[in-house]
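One chain comes next, on its own, written as structure tokens: the form predicted on its own.
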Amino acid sequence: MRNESIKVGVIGVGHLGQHHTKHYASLQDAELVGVFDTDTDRAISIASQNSTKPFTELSSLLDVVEAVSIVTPTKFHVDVAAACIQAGKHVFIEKPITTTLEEADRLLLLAKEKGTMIQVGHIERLNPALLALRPFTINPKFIEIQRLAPYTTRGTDVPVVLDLMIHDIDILLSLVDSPVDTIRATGLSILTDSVDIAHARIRFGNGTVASIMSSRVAKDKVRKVKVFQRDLYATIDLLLGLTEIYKVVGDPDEDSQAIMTAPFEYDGSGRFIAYHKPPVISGDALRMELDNFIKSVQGKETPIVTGKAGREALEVAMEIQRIIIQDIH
């Protein structure tokens, strides 16, 4: 374990990199060293506005860090990874993590090798909504899922499954202890040559049952997670910040927590059916995420997403992806 800061960079300072850059310079085991881009105005730029030095080549940038994020497109994200990894440096990949499997399996087995470590940005693992159910015992028998957003041109190069669906896949992965047993899939190009609606139905080993939609051709913005087991049912809304539970009890005292309870009969026996709304405490997950990535770096904690679960997301959206692909042609 270390307690002295560890020296990163930033590469991509484009929409969501300028905030990589800004987060690192104000956490506390963080040291920016600097920052890289393709666009040396932009990189000068963004340098110039968080006190950091902006860099011409990366292999400089290299030189001088023991870990970078990158925010490049992701089609980039297995070459910087790789020259990152082979340099030594420990990374943090924006999500998804690579736009191929083999291209993840490269990057894994190249930072086992090199003794690095890979962490992948599902920022959705950190809405405080989402965080809102760690009290709870959840052990989901269905869980429904819908991400919805208006017509934006960024994000379209590649398909909405592995646009704005990988969020919920990995949501999905880590609320179900339990590997995919079956994926059923379907979908539709709209408004541009790619996926821009799609629908997963994905059976788990244990019996669990998900059904995931996922549009980027919507009139407002829907993010919502409902998760049902047996006697307890939870409604999150990860874009308003509301969790909502709703347990099953025999007895109104055993749940000293709940907000209210009312009763209720069945088969004879009468129960209660006890409401939480537990608190939902807001933080900049981005900053959060980044700040545990330094502190993993530092053997302080342990990544929230690893290499390894950013490619368990990758294979269900890309097999996701096939199958829908598959069954438009």
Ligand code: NAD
Second form
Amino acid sequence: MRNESIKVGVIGVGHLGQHHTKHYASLQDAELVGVFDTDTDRAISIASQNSTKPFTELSSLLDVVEAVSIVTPTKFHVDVAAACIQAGKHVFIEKPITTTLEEADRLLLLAKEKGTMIQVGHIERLNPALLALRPFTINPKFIEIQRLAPYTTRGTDVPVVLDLMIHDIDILLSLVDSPVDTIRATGLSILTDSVDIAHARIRFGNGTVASIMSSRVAKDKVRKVKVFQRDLYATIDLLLGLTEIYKVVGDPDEDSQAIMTAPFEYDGSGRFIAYHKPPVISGDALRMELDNFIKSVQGKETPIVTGKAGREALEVAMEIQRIIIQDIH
Ligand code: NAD
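Can I have the other form now, the form predicted together with the named molecule, not the form predicted on its own?
All chains and molecules follow, beginning with the one already shown.
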């Protein structure tokens, strides 16, 4: 474990990379050394806003950092990350890790050879509303996730499965402790030539079933997770930051954290439903992710979303996408 700050840089300072830069500039354990972007004017502008240095060559930035965030468009992740890992740097790669599984495997292998760490930016894992579930024992039997977004040009270079649904695939894989067994999926193109709406039904080895729906053709944003299990129902609004849990209990006194309880009659059992609204501790999820990355490089923490987890989410996403394309043709 180390206490000295980690010299870090940001590669790709567009829409999201500017926020990586801003956070590194103020994280206690990070020393922001500079940024690199193929658009030099953009690099100069973001560097000056954050009192850091713009680099015109990737290799020059890599000479002076220990770790980097890679926030380029997804199709460039593999080549940029490979260059960074080859140079022995720890990498935080924005989601999705890469555009193909072969690319993800190449990076994982390279990182293993070089002894560097890969972390992936599946930011929803740190959504405060999802974190509020932590004190409860979650053993889901059925999960429903819905993510709807109005159309924007951003992200349309990839199908909705890789742009939006992959967030929920990662959430799902973190909630269910069992391998994926079968996948059914359907989807269609509405506004672009790629898939804009997708629905997947995923069955896990332990019998848990999930239904995930993602769309970039919507009037309003929706991001909801519903978890059903024996004697418990949880509903999580990732957008509003609201988590509500309904639990069946034998005696209202046995659940002191419940906000209220109401009698629940079934088969003469005379039990109660306890309603919980656990505190959702607001925090900037991106900042928390990057802080976790830096502390993982220092050896103080472990990465919340590893390269392996990023690869697993991609594998499920690619399979869903493959089934949808097969279904369309
Ligand atoms: P963007 O197009 O706004 O920015 C990308 C930047 O990378 C641009 O400034 C571009 O000039 C630069 N660039 C392109 N190729 C480069 C290269 N080879 N080397 C260095 N710089 C290069 O894109 P964005 O919306 O910021 O998305 C970037 C990544 O972040 C994508 O992988 C995307 O999927 C991901 N993303 C994740 C989330 C999330 O919720 N975690 C949200 C948005 C975007």
